[in-house]
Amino acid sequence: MKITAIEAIPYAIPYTHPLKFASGEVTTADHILVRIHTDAGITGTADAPPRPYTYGETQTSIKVIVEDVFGPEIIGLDPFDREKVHEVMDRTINNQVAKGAVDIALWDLVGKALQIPVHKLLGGYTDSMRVSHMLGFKPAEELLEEAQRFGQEYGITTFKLKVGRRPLSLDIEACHVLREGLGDDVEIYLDANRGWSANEAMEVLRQTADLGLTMLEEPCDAKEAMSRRRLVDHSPIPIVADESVPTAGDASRELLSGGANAICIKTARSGFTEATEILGLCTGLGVDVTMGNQIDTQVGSMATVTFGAAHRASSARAGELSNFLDMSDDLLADPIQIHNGRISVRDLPGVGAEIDEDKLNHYRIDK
């Protein structure tokens, strides 16, 4: 089996309002699905969520190294060895949300040529994984509805809310008011989004200390590496590493180095090949890791889902998995569900991510 062609398809799907945090606002997936397809009539498929704020990645410069700078390297090249593909891939610096796209439909096409679910050939460690609601930058009496409300509708019981504002106290009032509001047997942990500095920080856990937070993830910039160790020798919590570790390599240096002592895993910018060393770096030093989600679409939080419910580790917390509840629309042909605070693998050949072609066709932006 050879590789005929890649897609880097555009495409466009409003949000149902806009989406706040520390490092910026979206109103629109602008996103790319990627495909990869064969001589032997299978074809593999991954969703691209550019984040030009966070990666420096736009819509266009996915589509272009996808299809102008990987393309004609990968076409001709047998979709099992992997191996080549990345070693074509590791050629060009950066660009790790394109990288983990193909990746993920490299694995989505070789998982329907065997005709296995991918989280079986990943590792197939559970069936499902238990739920994490984002909540956006809203006034703290509104986040609160907002939390009761998929905890009712959906059964939710586990929250990350994003922080990083200032003056401080409207995060640590929405903090005292979401713990209040929603009982002690709900998790709560933050995301600033490298919003604040350490400094920042610290005050922040001092006033939530009776809280029960459960992890603060990217605090301030990693950058800022002497500041950054302080806090995490002096954080009551985890301190966990986001877009600060897109690889292996960058996880190993924080990890190292005392910038966090916790990793967040994102398929979406690691694919499931370089998610599977980040995970493997992370359970042999003994530290926690979450999945998280780059604003997914339903493809991509099926990705997430397959690879999280694969391995023991990235399991045993909820995963980030409910943001395309924000979406207008999406592109799954048999839409996600969430059921008892949980969403299911699909026990279907590859990721299970079937594409309504219709909705494809209507969305795209390249017609």
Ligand code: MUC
The other form holds:
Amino acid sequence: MKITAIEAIPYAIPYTHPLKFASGEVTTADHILVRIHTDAGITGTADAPPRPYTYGETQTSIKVIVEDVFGPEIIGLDPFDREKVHEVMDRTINNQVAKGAVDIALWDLVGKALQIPVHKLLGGYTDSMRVSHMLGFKPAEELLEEAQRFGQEYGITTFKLKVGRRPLSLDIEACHVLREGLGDDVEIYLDANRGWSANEAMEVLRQTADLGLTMLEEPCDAKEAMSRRRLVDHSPIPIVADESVPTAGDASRELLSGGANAICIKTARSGFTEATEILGLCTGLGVDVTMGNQIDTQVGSMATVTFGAAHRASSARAGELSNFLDMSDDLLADPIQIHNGRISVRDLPGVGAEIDEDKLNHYRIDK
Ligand code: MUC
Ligand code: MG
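Output the form predicted together with this ligand next; the form predicted alone has already been displayed.
In what comes next, the whole complex appears, and the chain from above leads the way.
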């Protein structure tokens, strides 16, 4: 089988409820749908969510990198020879979201060609993942209302609270209100998206020490190496590296230098191949992982479930899988359902993310 064409289709779907966090805000899913076509008539698909404020990639840059930089070198290769495709992509540094989508589209192709679900190819560990819902910046009472609603409607009992605001009291109050309102059985953890200094993070941990918070993600910039190591040394809960670890090399550096002692894996920026390497590194070192959400559509969330459910270590904790619920529409032909706080893998060949072509035609912005 040979790759005959690679398309990067820009589209835009508005959010009904924008998500706000320390490093940015999302009001529209202005993503790229990557499609790799073959001479066997099989197409692999993946979603690329640009996060300019985090990784510097944009809808335009992803389209250009995929179609003009990688495309000419990838066309003609056999999609089963994934390592050859990675050799092409590895020549270019960064651009992780573009690379992640190409990788997932290749796995989708391989699964379809073999008529096997990719969750089975990757590991086949379990058939569903527990869902963690991400709560963006809002007044404390509204956060509590949202968490309670998601608990009642979807059975979700794990919440990641976006923090990193100043004054620190805003987030400290939100933590107390959530714990009081949700009770002790609900898991709550924090993500500051580099909004604080390490010392500020330490102060927040001191003032929330009795709340049973389980993790703190990306409290400050990982570049603050010494103070971040001090935070990791003194924190009673794991300090999770997220945007500082898109690659296995980055994860190694953060873990070995003591800048983190848990890792967030996002398939949108690591694909399945690099995510597998990161996961292996973490299990080898005895470090917890979480499956993160790059503010994904249902197409992206299906990829996260596919990878997360495939392995023991990536399905141990709840995965961040529900923020597509804030979108006004989506591209997935068969919408994702959340039952009893869980999302199931699909027993379909590939990743199981069939696209509604009418919706793609409606939301694409290049026609
Ligand atoms: C997260 O975990 O940081 C915010 C930006 C992004 O790329 O992902 C989200 C969530
Ligand atoms: Mg994060």
